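A single chain, nothing else alongside it, follows as structure tokens in the form predicted alone.
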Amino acid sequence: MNAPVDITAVRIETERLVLRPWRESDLADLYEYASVDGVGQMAGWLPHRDVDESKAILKMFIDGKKTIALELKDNGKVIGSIGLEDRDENLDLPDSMMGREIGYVLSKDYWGRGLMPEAVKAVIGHCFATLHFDYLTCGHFLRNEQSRKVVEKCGFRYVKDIVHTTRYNTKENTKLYILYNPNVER
């Protein structure tokens, strides 16, 4: 079952990042990375066409209360996000188990620096220790090697291959993974 989530008051610090709710003042940073070709396609969305599209997405992030901004500590720039999305794939888990699907995106300028595993591990810790989730799922398109590496570094276990339908109605071959909360008996 999808666990309730509200990141409104979340603030998590890692070595290089501050993970926090989105703010209206983050619009320029969101548009800067979301408009770059090759970024959104790895997660099933197209580059933002204009700042108005980014503004609508930013409003969705703020109102939805389930998407965390990744801010660089050294300069305050937002370079990506992590969402705690509804899990829609059937994993044959008991209805009593509560969790979410974690999804992430990072500015192309910051790929390959270990920032996303750092952020994902921090969010996993928050979801398990503070929110008491039983599990988190995560998936990546077969062609997304960067995401596969993040999934592996964060300890997720492969479950199965699926075909994911993106919001643009394209079909993507996807690997699906799960990570159980080690502090919860199953």
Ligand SMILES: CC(C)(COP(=O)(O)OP(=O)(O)OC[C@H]1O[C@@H](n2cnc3c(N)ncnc32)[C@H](O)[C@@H]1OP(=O)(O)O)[C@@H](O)C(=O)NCCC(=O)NCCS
Contents of the next structure:
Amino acid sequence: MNAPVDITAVRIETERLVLRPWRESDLADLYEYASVDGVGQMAGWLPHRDVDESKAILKMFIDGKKTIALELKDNGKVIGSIGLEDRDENLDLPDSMMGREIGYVLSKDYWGRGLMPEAVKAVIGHCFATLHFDYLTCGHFLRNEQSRKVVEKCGFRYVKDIVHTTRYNTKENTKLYILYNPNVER
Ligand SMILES: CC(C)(COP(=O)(O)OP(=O)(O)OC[C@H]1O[C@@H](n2cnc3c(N)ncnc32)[C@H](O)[C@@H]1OP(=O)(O)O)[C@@H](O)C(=O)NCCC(=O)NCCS
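Moving on from the form predicted alone, kindly provide the form predicted in complex with the ligand as a structure.
Entire complex below, previous chain first.
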């Protein structure tokens, strides 16, 4: 089953980031990174064309209560996000086990500094220690080496290859991974 999730009260501090719910005042920051070419396409969505598109997505983030904003302590800007999405049915996980698929995106300006592994590890800790998920899954397009590095740094185990249809109807060879909660007996 998809584990129930409500991130409205989440606040997690890492060395360089504050992980917290999205706010309406984050609109300019979201548009700034989501409108850059070559970011969303790595995750299956197209760059935002205008600020109204970002506004609609931001409303979805806030109302959906499953997407966490990544605020950089240095400058107070939101530079990325992590979503706890519905699990991928291709993994055939038993209904008795509760978990979610983790998805993430970071502003191009901040790539290569280990910020996403830092954030993902903190979210894994929250999902396993506080929310008692049985597992988290993750997937990346075959061509997305950057995401593969994050997945590996965070300890996920490869499960299988699938073909994923993106929101803009392209097909992407995709690798799926899982990480089981070490604190839960299986
Ligand atoms: C995937 C992503 C979140 C990685 O975040 P990050 O904080 O940069 O992660 P890391 O710092 O650990 O870097 C991961 C790898 O990216 C590569 N990388 C770093 N800077 C890069 C750059 N400017 N251009 C291309 N690749 C780069 C490096 O190979 C690095 O691995 P290494 O640290 O072992 O050398 C980020 O690249 C991103 O947001 N990409 C677009 C959206 C996306 O792919 N989302 C995931 C969908 S599954």
